[in-house]
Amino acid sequence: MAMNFWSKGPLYNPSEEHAALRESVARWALANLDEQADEHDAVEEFNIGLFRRMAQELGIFGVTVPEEAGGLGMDATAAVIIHEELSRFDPAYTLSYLAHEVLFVNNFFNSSNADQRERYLKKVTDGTWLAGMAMSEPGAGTDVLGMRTTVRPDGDGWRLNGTKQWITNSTLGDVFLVYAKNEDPDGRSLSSFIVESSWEGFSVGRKEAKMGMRQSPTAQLIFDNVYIPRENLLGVEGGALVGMMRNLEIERLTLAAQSVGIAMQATEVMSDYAINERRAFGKPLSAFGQIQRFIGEAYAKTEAARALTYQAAKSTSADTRNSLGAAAAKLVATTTAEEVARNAIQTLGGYGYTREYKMERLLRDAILLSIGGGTNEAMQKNITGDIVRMIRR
């Protein structure tokens, strides 16, 4: 289902290339994601075959990588378009794409050297390898400086020890961008490394049984004295924090875009049901004020969240920081997705509570987006901090 009442125009499709990208992704998602989403949610397995086929058929890996390096050479708006359109049908599948494309590929390219790109980039942009990023730990999520995973020098490389928690693509991933703390007096020096899952000492912990995003695999990554050669250090030793924070902004924008996609789909489902499918007391459900409130607020709030997300994406790039816009977009869009999906279930009544109309799955998936990429409470803190720095006298 795709309805034509959503705003169009240059904010959402700044160029013909963006419009063509949206059309191709939307068409592919409708044909391929919708039909498999419920099945893979039920068995809690990632559709890795479809992921690799998407790489070949859509070619949307490396969207922010320059064309001369083998990517699409596009921008944050393009990344938002892709995540919005895919998430309308399967947010969990899209989350694994986000972990691969945004958390690894985008971050890797902006931090890597020519040799590293030669060794790894093609494998992750043609779908041969599934990738991810490992930052969070059992006792350190938003507080990244609280991480306990460490690296210590060993010959011409390092030894990696520690445990990462809540890692997307963990059970199937071939390569990960891993953050670890260096041995230094103040405990604030972080480095990032490219770590392959086939290396000795690398293991995957128990797969998490989750409320939502079930198709996207989540588990611990355990590093037991893993040897990392010098050539797998990203950037400079101890200099990972800048790249981490830069990449968090596009991550938050694409998580916001996922939320927008969920809200759009929920609005469409509830509107179609209330207008065309369900009647009560001889009238369409949409004739009743309570339902009009649900539909009206769903449309208005989704459009507002969508506009904020695209406006923030417009002013975000590898060279331009926009932490305030990214945090605001994530905060607004994620809360909107939960509210709209919940009200869609209320509109559909018993049908919304069952799996026939996929609303219960969309609501379960939406809840994760206010946690991942920095909790919404962290977004409130970050927004306030940015504003304080802007206006403090």
Contents of the next structure:
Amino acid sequence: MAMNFWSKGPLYNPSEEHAALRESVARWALANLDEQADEHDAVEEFNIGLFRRMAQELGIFGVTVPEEAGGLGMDATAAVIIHEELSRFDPAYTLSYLAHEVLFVNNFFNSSNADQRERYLKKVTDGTWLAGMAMSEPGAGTDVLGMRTTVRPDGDGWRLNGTKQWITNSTLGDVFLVYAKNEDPDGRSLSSFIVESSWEGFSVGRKEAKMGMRQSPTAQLIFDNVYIPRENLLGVEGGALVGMMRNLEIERLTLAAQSVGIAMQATEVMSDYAINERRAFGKPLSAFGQIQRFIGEAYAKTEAARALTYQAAKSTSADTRNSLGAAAAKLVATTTAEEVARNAIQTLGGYGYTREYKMERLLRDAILLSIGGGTNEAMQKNITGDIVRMIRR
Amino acid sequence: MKVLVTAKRVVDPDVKVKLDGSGNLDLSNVEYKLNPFDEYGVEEAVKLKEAGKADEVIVVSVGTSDSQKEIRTALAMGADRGILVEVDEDEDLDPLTIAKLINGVVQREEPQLILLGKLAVDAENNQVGQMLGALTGFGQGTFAYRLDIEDGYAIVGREVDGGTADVKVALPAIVTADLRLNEPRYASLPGIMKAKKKPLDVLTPDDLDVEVDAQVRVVGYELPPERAAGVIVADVDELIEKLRNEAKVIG
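Show the form predicted in complex with the partner chain, please, because up to now only the form predicted on its own has appeared in this conversation.
Expanding to the full complex; the earlier chain stays at the top.
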């Protein structure tokens, strides 16, 4: 049943193209994602066939890349729409899409030169190659500058050594954007490189067994003296920090959008169950005050998280930065998704706890979003840091 | 070959329609979509173009300026250009008036093939295609589940009561699409971005020399009576007993 109680209007669909995009992605997701989500969660395997078919049927790769460069010329709001609509049905599938489209394609394009675009852009926007990004390490997550992966000059290029942790799409990826330090592991000078998985010295560690996001493969990437030719340096040597920080903003917005999608789905599931399906003591569940609190708060908080996410997306682009907005949206939306998914399970009672209903999967998936792309504690630190810089006398 | 295909704006068929206090449709919070049966027509037209059998696919819609959205959807699926016959929101339109307006576009554009949905899922009249056949004098193949274009003919596989029937109609011809004709594609993001730049002309009924004077008017809406709850019978004997003595439908 279509539930039409979510806010509409120009904040959510700023143009006719945004509205058309939302309609197509929503229809595609309902028809294709819902039916495969449980199965791929159970076997913990990414549906790469569906991903390639999505490239043909929806063409939602290179969304934020300008049209003249071969992309679709849309904005952060379009990226938020796509992640929200896909995540309603399968957050784990959507996470792998995010790693490909936001962490690699958007990031790569903003730092790449003409030759690199010529060599890589088409492969990652037509569905031929699956991509990802490697930042975190076994001993350095939110504390990115603590990374120990290094490059040292060798001939006309570099040798890459180190281990990256929690890398989405690792087991299937063809190409990765890799951050590394220039020689000195205690220094602050970061560079970024395009590294292909077929290169000598590149290997993938054991696949992680995770609580949620099970369709999306996560593993270590191990670089053992991998040779990187000069033409695969992204941007300038030692200058990767700006690009990294810039990309974290749209990453956090799209992770917030995934959380919004989960919260919307959870609100719809609990509402439908309490209003149309389950009766107790001769009345629908929705007639009971305790359940009304679940539904009422789920709706209000999801609407709030959604409005904040789209508001932050309005002022996020490669040229207009909004770290405060992205951090605020991620903090609110991820917290909301966890709470609403949890209360949906409570509303469904025993059924909510079984795998027959999708709520237990959505809750397991939601928790990653409070950790990945910067923990919620890092968002609190960043928001305070931004405010300190703005108002300190 | 030039193909004309229709794209009507309809209330999302998944929405539960409500009435307001004065017996009118409450459309305050509904979404609109391209009529699903027209979507089959658009898909078929785009497939004919991809197969090299059509040179140009023109989408036509009759409605308010809001219907531009549904034309753009068809353009995003691959049609080449759009025509909106714009009418006022409060204008009564009956199937014959719409058929006359589409006929006006047919006279201007002279397409060899006109594809329409067999019906629109809002009022479900199922009349415009057949009336357009009468107005144009073209042959028609309605309820199509299959369409081939060969040597100046449209071979239409039709769904009829009790099975299927093929008809061979000389072009120019009218074909109305049923739901087994094809599986419509999604409007892809590249398609949506291209559609933005495709031409969309707006015409008025005056431009087409058609007088809008509907003979059929909507006088009111009423919800069907709610069905009473059913009963579960224990066995066939009880069923027969109830059919005979309660429902009195068997002797």
